[in-house]
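Presented below, as structure tokens, is a lone chain in the form predicted on its own.
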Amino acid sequence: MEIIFNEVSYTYNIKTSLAQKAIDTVSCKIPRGNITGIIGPTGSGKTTLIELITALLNPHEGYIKLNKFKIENNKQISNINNLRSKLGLMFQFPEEQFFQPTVKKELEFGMKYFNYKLPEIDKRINQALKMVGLDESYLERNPFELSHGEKRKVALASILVFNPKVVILDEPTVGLDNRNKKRLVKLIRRLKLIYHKTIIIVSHDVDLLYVLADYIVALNKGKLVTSGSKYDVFSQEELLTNNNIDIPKVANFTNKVLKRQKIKLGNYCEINDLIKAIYRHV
């Protein structure tokens, strides 16, 4: 599902003296079937952007188009539940929202609320567990007793049970150690490559996004700074730095070699591949 923003603006407390524009005339696209990273300093509008995508907020100006759905000001979305069923949103520290005594009850809760039939519930739970790399032995386990990495997988499975076309992850690696971060990276790639999900990741971790994302949307103070392939975006070092956005370590090194030595090493997102490229030029 491709997502298109057309001159979208959103203002908090719009009718008061405390009015604050969180998104300011943003036009960009989030490509279908790719992993898109949304970056920017604190307060840049990243969270507001994903709340607009999921129709938790409606834009005050412009519109957002998701296939046949159109989100705009003062217009009711026909069959909004159908739209939201295609979008899966996982917030920061989603495991803090667990409240059921077993993984199975945690995963089936939302489907029971929407009146799914029991055979369909069991089928979807098993499919979701498979997607995140957990087996059926986890179903009767207490989610509060799982490791941090396992909890994050269960939280992700709880949105995958609805088989959304778009998966939105808000700071998915926060609180995870390096080992669990690497496991989550593999899992997210799997969701894209095997299950063909469109994935949106909001993160301050630009090194993670440089490895994982295909496409980047950069924001600052509610405005679009730039967007495009990760290699194009992170080559714009001066623009990003002026907008308080960090450059991934690998991209920063590559940019400096090009600037100072006039050597174009090429596009590499993994440090090992970059080292090999350097040796080839020695």
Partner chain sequence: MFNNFVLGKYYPADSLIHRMNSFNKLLCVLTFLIGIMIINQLILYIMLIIFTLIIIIISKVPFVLFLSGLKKMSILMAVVFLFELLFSFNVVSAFILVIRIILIVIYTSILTYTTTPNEITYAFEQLLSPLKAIKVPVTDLAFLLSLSLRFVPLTLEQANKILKSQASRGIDFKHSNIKGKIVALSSMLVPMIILSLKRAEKLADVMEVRLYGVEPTRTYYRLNKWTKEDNTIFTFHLGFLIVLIICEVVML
The other form holds:
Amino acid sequence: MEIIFNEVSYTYNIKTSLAQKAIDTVSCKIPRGNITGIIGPTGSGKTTLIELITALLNPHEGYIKLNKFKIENNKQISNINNLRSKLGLMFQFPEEQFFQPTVKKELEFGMKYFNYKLPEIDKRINQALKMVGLDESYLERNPFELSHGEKRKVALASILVFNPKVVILDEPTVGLDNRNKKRLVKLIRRLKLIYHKTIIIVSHDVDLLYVLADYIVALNKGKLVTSGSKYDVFSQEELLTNNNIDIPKVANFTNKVLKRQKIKLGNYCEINDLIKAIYRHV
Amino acid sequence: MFNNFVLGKYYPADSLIHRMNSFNKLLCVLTFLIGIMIINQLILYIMLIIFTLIIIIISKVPFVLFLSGLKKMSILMAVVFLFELLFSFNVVSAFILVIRIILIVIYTSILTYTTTPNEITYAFEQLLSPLKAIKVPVTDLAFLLSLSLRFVPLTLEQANKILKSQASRGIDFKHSNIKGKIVALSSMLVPMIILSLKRAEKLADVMEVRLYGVEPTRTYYRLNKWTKEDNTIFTFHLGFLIVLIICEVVML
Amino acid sequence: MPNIIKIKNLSFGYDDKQIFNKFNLEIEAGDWVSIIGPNSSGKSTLVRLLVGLACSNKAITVDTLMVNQEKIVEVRKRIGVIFDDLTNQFISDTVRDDIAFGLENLNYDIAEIHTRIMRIARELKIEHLLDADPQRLSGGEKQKVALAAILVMQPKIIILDEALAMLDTKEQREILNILKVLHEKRKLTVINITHNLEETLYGNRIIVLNKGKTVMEGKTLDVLKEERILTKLGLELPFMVDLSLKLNFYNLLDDIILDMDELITKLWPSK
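Please give the corresponding structure for the form predicted together with its partner chain, as opposed to the form predicted on its own shown earlier.
Below, the chain from earlier opens the complete complex, with every other chain and molecule after it.
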């Protein structure tokens, strides 16, 4: 599912003395079947943007188009559950939302609420567990007693039971150690390659996104700074720095080599590929 | 469901009310509350409302903050109104009951809007200090009260966040019927309780490491001292209360 | 330099898990030590034990004081801790009052409290934030306030318990630079517990923990050179160290260079 933002604006506490424009005339396209990273300094509007995509908020100006759904001001979406089932949103620290004594009950809660039939529920739970790489033994375990990494996988699975076309992750790796970060990266890649999902990741870890994402949307103070393929975006060094946006270390290196030595090392996001490129050009 | 502004967070400004000694403010609020409890004549309530409005204006706290808080209570107040009407068949008394609730909420929030939690702690400590004689841990109680107040907005924000999180799992508060809303609320309570407990634990650790309670008395650094202005304001409140009592008695 | 922290034969665990078993550790005064290691290596438990939030049974000495019931107040006066939890570390609604909290607890007089607050606010450049609500600040500002609240107590040791984990790179750098200046100026001992090995480059020593034991310890770069051990523990080398080591392997470089421009000049010297 492709997502289109058209001149979207959103203001918190609109029409009061405490009004704050969080998103300012943003237009961009989030392509289907790819991983898009949303970056920007704190307060740039990243979280507001994803709340707009999932219709948790309605834009005050402009509209957001997701296939046949159009989210705009003053129009209550008639089929919001249909839209929601196509979008899976996982907030920061998703493990804080657990409230059931077993993983199985956590995963089936939403489906039971919508009166899904039992065989369907079981099928979807197994699918979701497979997607996140957890086996059946986790079903009877207490979600509060799992490790950090496992908790996050369960939280992700509870989104995946609805088999959303679009998966949106808000700072998915915060609080994880490096090992668990790598596992989550692998998982996200699988969601794209094997399950063909469109993935949107909000993160301030640009090094992570450089490796994982295909496209980048960069925001600052609610405005769009730039968007495009990750290599295009991160080569715009000056623009990003002026907007307080970090540049991945590998990209920083490549940019510097280009600027100082006029050598084009090529588009690489992994350090090992970078080494090979340096070897070729020294 | 819970929006960005919650009743009770400190709103910094330079006003007479902000400059008042916090213990005095607490005493004035209590005086006002006594007044509300005693009187029954509608016209006296009108006076109280005008009085409250004047205080709000002096405090320089934007009116919109009080309004948004009231808006959230509107369902509760409608329910109270109907119940009272059913039991007493008296529109005026139902009306008065609702006004009472509104005034109590607004007047106490003037206190919290214009007073930092530290100052509120001090005010409670002063209020409860006679209990020190019977070994009541007055400072701890005072801290308990003011920290609870201080974390109300944050806790509600967290509740909001969890509701949003559950919405993305299909449990949507905003777009549900009554049954759905109840389900959504209950799916929020467990995480909220757990988060609150964790928060309490963490804060306790932080307070302990920062040496809370190691000395028998503690300084209150930023304290508005009791000044002549405070004398005037307190006398005014007391006087107002006495006038109200007299009017109430006379009109009966 | 004398040892400001000495841990000898520490054994500690919870009902279901033993975390430390006859553990030993020494930290010299004035050092900046990074403690790294995978999750559940005991890093955070160590912090709790150092400030007496957990019982270490006479195994820990801080500045020649034993960490026990009797001396715990004196120990806590010497150690300041910044935790990773940005939301649950502020006691008050204004920055000013939060910084004052510790001094209020020790019953300092108002004039002294005021002087110290203004001094630290000037030093950390947060004067403009004094009347702000700490909960509404950015992550970096929050940690600066937390740091100020600790520094007014004039501690000898500052512990960061994954305190920079939630901040973005610019904010992390800002806090680390502030600490660097303070570390040199006030001869503070800094203990930084972290997952992010980039932060270790600010310190002079690294201790690597795993499952309650010290796997490695020594000077920062010496430890970082042990690529294989660190990677096996799931730790990621700082970028420039990783790059340098890999270039060393291919004989393109024969040293660890931390500055990007310097490295580029070394690789392409003629231009």
